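The chain that follows stands alone, in the form predicted alone, written as structure tokens.
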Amino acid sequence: MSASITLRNRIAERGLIHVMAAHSPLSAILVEEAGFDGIWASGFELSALHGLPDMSFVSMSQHLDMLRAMAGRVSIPIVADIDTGYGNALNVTHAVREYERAGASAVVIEDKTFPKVTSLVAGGRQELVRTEEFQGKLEAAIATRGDPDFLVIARTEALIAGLGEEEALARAAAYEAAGADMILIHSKRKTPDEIESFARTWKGAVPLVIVPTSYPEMNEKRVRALNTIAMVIYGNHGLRAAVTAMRDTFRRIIADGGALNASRDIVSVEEIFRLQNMEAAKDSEKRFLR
């Protein structure tokens, strides 16, 4: 069974799935061990890993390298964040072909102009392409995918751009008409009111996806009550947790003049060996090195 079929089946069986962002094979392993339904191959997290703003500075090749490495170490589906599709509709055909080949089960394409600016930054440039142009991108993605179960998810930034619910709904309907399998509706409001209003008003046949970064009180109970949302993506919590932990540990070591106290509160080297699958490597050494 392909990972794309697995992703579709999980949505159909559970009604709502939870997808956590990762930016490396190690973080992807931790996502799978925690019990999430899927992995969000995050462009934001990868940009941060390189110390760069999420403004289309990280290339498709860099993102694909990360995705391939993750796909080689986990068994759960990967939803790839491909931003605007790296250009126009022809770029989208190339991207979808490559992401499917690399091991993604789905791609999310957003209706911003290229190059983009990350959605949640204050005062960021949020420009959207024409609805018809984005429909062409979606149609290109759908025509290109080799596996009919590979999901093409259309992300509208109409609320992020301040264009209002009516525009967001109109774009979402147009994207569904172009063949999108799901609609990701994004918001930077500090409460979920805007998203809940959209979800209650949405009359389309395809389900919604949300990313509750700025409105974290949007829990599973509230999501299920809306009956239109099938996927929740936690877009950057792993990265933020890692920065929190590293910053605290580094400062403690400097303050203490040594690592003794900090070492008591972090995982052992042996745990890292386990995550690296070191025992299997040792077994292979015994079997094959002569």
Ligand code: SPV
The other form holds:
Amino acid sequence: MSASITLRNRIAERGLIHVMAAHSPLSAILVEEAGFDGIWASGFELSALHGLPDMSFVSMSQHLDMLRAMAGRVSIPIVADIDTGYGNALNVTHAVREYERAGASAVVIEDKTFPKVTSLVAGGRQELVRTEEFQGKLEAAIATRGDPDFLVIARTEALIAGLGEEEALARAAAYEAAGADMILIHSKRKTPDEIESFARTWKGAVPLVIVPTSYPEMNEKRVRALNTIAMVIYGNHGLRAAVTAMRDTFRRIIADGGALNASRDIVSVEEIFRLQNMEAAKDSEKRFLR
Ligand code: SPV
Ligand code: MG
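Next up, the form predicted together with the named molecule, please; the one we just looked at was the form predicted alone.
Let us now look at the entire complex, which starts with that chain.
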């Protein structure tokens, strides 16, 4: 069974799935072990991993290589964040072909201009392409996918750009008409009200996706009550947790003049061996090295 059909089946069976961002095979393994339904191959996390802002600085091939490496180490579906599709509708066809081949089960394409500016930054320059142009990009993605179960998710940044709910709803309806399987509606409001209002007003047949980074009060109970949201993406919690933990450990080692105390509070080297699948490598050595 393809990972794409697994993703579609999980959404159909559970009504709501939880997808966590990862930026490396190791973080993807931790997402899978924690019990999430899928992995969000986040552009924001990968940009931050390179110490760069999420502004189309990281190339498609860098993101694709990381997604391929993640796909090689986990079995849960991967939702690829392909930003604006790396250009126009033709670039989208190339991207969809490559991401499907690399092991993605879905792509999320956003209706901003290329190069994009990250969504949540205060005062970010947010420009959207024309609705018709974005419909062409979606149609290009749909026409290109080899597996009909591969999901094409349209993301509108209308609320992020301050264009209001009416424009966001009109764009979402236009993207559904172009064939999108789901609509990602993004918001940078500090409270869930903007998203709750959109989700209550949405009358389309396709379900919604949200990324509640700036409004974390939006829990599963509130999401289920709306009846229109089928996927929640946790956009950057692994990366932020890693920064918190690394910063704390590094500071303690400097302050203590050694690693004795810090070593007691971090995972053992043996645990890293387990995550690396060292056991299998040792078995192969026994079997093949003569
Ligand atoms: C990402 O994780 O790259 C996203 C979500 O696209 S956000 O950073 O909120 O735009
Ligand atoms: Mg992104």
